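Read the single chain below, which is given as structure tokens and is the form predicted alone.
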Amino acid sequence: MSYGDLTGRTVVITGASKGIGARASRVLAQAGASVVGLARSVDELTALKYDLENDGLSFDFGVVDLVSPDASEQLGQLMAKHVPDVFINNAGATRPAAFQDVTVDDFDAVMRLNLKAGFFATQAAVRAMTAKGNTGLKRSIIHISSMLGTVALPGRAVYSATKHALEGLTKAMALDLASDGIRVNSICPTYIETPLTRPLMENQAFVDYVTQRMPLSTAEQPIGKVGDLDGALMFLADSALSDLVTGTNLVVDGGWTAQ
């Protein structure tokens, strides 16, 4: 299902090989965009390309490790080749642990990918967007944040810190880039069914906890599906739908943070 028209637009997505990134690739390609997915796994990207092109959708990819020493150079080359009209900063990771148990390695790994790598990948996209000055094109940046950028949960100290920082970055970027015609927003999902969350769903205590906390949770669907983000992605990507929306977050959490 398509929610808008991105015909002729280029969309670049990090963390595109699976989960939210793979779904976003499909949804935005269905809307007519030429999608370029970035991730580390050439096998997963190749499989995604096969699936999307088999359905008549436009998808290309670049293999890049966002935390590698040469990531900035690789990203610069990729963005110059595929100048994004929409850039989705989606790559991320978590290492659950109580605050007092977080190691330096845990802290550095999550901060390095969720915040530092995301910051500089987005910077590379912006530099490509603005290389020829303000061309009058309406462009969009979407950070995939989390409801934990607004609230917190036990055992998620570092992850929550990165997402709170991402929310601040969204606002600051929106102010810096408005004159270039670039809108900057974030999407803040609840727990979504992805390979990252699948092990959690095997824990009945966790399922019960989520069901109690999220008003729209049901026994059949305790947490969100990747498709639940389709409308939010399309709304923020298509400037015809969200031309005056910048510097804000779109929370897709089943009512979790309303309490």
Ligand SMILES: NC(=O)c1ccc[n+]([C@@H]2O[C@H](COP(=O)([O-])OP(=O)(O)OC[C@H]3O[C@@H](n4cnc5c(N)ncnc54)[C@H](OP(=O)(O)O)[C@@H]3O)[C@@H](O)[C@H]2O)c1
Given for the second form:
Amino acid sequence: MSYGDLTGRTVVITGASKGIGARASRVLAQAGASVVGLARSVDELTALKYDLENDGLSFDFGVVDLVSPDASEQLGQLMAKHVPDVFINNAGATRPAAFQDVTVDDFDAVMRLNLKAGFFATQAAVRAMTAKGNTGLKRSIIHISSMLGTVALPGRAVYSATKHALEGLTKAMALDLASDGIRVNSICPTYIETPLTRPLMENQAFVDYVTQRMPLSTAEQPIGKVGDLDGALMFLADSALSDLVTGTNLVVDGGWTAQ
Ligand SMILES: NC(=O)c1ccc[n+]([C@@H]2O[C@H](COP(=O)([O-])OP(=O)(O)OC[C@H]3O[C@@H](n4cnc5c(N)ncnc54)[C@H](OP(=O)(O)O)[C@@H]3O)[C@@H](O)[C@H]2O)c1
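Could you give the coordinates for the form predicted together with the ligand, as opposed to the form predicted alone above?
Next comes the full complex, this chain leading.
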């Protein structure tokens, strides 16, 4: 299914090799965008390119380790070539641990990817956008945050801190970039089935907990599917649908944070 129209638009997305990023690449390419996906795994990116091109969709990729020292330079070059109309800051990771057990290594790893690398990857995208100047429709930046950007859960101190920070960054960027015709928003998903959450879903106690916490959870589908984010992504990506929407978050959490 396709919503909106991104024909002629370039979408650059981090963390495209799997999970939410791979699905977003497909759904935005189906809407007509030329999608450029970034990640470390050349095999997964190559397989995704094969699948999408087989379906007649436009997908290219760049192999980038977002936390490597030369990431900024690589991203600058890549985005000068593929100037994004839509940039999706999606790559992220977690290391669950109770607050008192978090190590400096855990803290640095999650902060470095979820916040610092995302911040500077997005900055590289914005620099490429502003260097090119206005092209008609507003451009869009989407941070893939989390419901843990609006609430907390036990054992997620660092992850939650990074996602709350992304919510602040969304608002600050929206103010700084409005005059450049760039909208900045975030999507806050609940638990979604991806390689990130697969280990959690093998734990029946966790599944029972989620089922009890999320009003729209069902026995057949206790947590969300990657496709549950399709509509939110399209709405925020397509400026014809969300021209006046900036500095806000779109919570896709089955009612989790409503209580
Ligand atoms: N799944 C959920 O329940 C859920 C809920 C709320 C929010 N989110 C957020 O959604 C985003 C995507 O999550 P996901 O579940 O799709 O995760 P995932 O399946 O683990 O995918 C993570 C993506 O990030 C890439 N990545 C990780 N480290 C990287 C690095 N150093 N450099 C470049 N790319 C890197 C991975 O690619 P490579 O390994 O190939 O580098 C992969 O494409 C994250 O920000 C996450 O916090 C997820």
